[in-house]
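Next up is one chain by itself, shown in structure tokens, the form predicted alone.
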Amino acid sequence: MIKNISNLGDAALYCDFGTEVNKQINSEVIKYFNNIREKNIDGINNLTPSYNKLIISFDLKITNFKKIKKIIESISINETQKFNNKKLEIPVCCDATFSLDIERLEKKLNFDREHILEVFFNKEFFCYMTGFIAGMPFLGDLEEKMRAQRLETPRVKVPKGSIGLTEQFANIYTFESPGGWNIIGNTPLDVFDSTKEKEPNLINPGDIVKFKRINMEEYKDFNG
């Protein structure tokens, strides 16, 4: 449940669900996110869910902090309420061309390449949020034994489609971007499509993701 509702600048507020990062708390964030979005509340122009926060932006010409806060406080969320999530399979090629940091992970985690990839591909991931760059999903939760810190020196350019691991999360770079995550592969899928105005994200908060290992020939077929 919401612990606190506070101002965030003049035209936004954030709902604080606590300090922990876990699936249970994030599920509460997503329930509120979906509920508020479905209500089409007058004046709200953007909703941004994160691990344990929900930022709500609004138009000051239409509404204000007190009105939005009152509406949020009146919302009743059923503890058994479920959200409509999708289960997605994302193909990933882990050819040496793409697995830029696998040797680093072998050293940091004290596992060989195949064991790291076996654990990764057997895992079902939960999408906590999207952000940093458009459509980038933050997918948890990696087992303790699979958690590694970011690169000491981030890359200036991480290729689009790269699959990265850091701490408890995996992500997918939707665009070429600077970044410091440990890259283990690449997907040929477009995870973000700006031409789709209503639903540009392939993966959204609450979705379940399973990665499927493909070889280089299969990867090229996707792009061919």
The other form holds:
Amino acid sequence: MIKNISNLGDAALYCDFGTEVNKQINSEVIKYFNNIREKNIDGINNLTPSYNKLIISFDLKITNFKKIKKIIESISINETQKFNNKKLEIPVCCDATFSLDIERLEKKLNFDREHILEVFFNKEFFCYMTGFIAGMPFLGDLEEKMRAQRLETPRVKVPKGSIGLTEQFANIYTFESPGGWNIIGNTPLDVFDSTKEKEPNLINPGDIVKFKRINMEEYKDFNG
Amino acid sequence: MDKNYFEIKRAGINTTFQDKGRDNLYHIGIPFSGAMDNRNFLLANKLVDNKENLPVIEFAYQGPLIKFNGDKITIAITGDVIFKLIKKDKETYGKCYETYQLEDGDEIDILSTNKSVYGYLAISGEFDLKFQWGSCSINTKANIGSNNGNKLTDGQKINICKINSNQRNKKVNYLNSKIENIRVIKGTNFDYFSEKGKKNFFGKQFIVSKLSDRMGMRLEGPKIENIVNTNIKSEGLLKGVVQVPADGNPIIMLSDHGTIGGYPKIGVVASVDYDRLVQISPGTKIKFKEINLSDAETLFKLYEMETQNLISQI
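Following the display of the form predicted alone, present the structure of the form predicted together with the partner chain.
Starting with the chain above, the whole complex follows.
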């Protein structure tokens, strides 16, 4: 449930669901996000769900904080309601040309690469949110012993399709972009397709993601 | 081959197409974008008798040198901009907020913005542009929008697919006002900062850094000391949000900002001041003044009425 609603500036509501990062709180955020989105409330021009917050921005020419707050407070979300999440399989190649930071992880985590990859590929990930750069999914949770910090100096360019790990999360670089996550592999799949007018992102908040290991040949063959 | 087109002889520093921007995409990581200075964007379109949200050319600091080829067309430039019209027989300086006719072979040389950042060029017609998610606004960092998400380049050709048949000369009296005091509503992490840090934020001068662009405005000044945590769990951002990273230097999110971030939010710039905030050029000294929500709402209403009033005068 929303613990507190405050204003973020004069054109947004800041809905606080708690301070923890866990699936339960995040699922509540996503339920609200889906529900408010379907309602198409006049004046709301953006919703940003994250781990434990939902930011609702609106057009100050049309509405204001008080009005939107009242609408949001009147929404009742069924606690047991499930959301429509997809299960997705993402192919990943961990060839040495792609796994840029696997040696760093071996040292930081004190495991050999095969163990790290085995844990990674056996896991079902939960998509907490997408964003930062277009379509980038934040996928959790890695267990305690698999958690490493960001690189001390971020890369200027992380290749498109890179799979990165940081703390309890895995992510996918949907574009070539600067970044500091520990890169362990690369997917040939277009996780974000900017040519699509509708639903350009493959992975949405609440979806379940499993990674499937492929070799270099399969990687090269993937896109014909 | 299109009959009417612009030839970009010099692209300028950061010349893009912008319209009202794209909404309802924050949740997948796509920012609003759109014209930085909304009032000047609307005025440019109104002067050339366009619908108010048609794409225009936005430029920063030094604008483009453009050659027009085709039938007669009307243009208007808004902002605080120095530009020349180059016709076959003469060169004259033009005035902002007035329309001019271009004929085949005429050129517009947008020399610079005057102690401001952004200016707008609208044409009485429509550029032939590809829209992406309901907007042609170019976000060069994410390669989103028309022109493959890139800024305009030297030598490029821009086709004009439609010219309005009804072209009349119009003008409006308007002077861009400047602000040094930016009104800010306290942010959700205001209490992350020390008493001294809060006092420094609301009271001391900050200098706009050269490292400012359509994504954000970086500031230099007294460090704002964090006493709780220099990171928060990543959450949504908005244009106008002032984040303070560990180094203590505030950054104001602007129209092309990343959609989520993990630095504490000390404040949010009031909507009434956004158009004038983006026009503040690097090296300028600014101060933040606290404002409450209800005053910010009232002032925005007045600002919006003033904008509508200007539009109705055209």
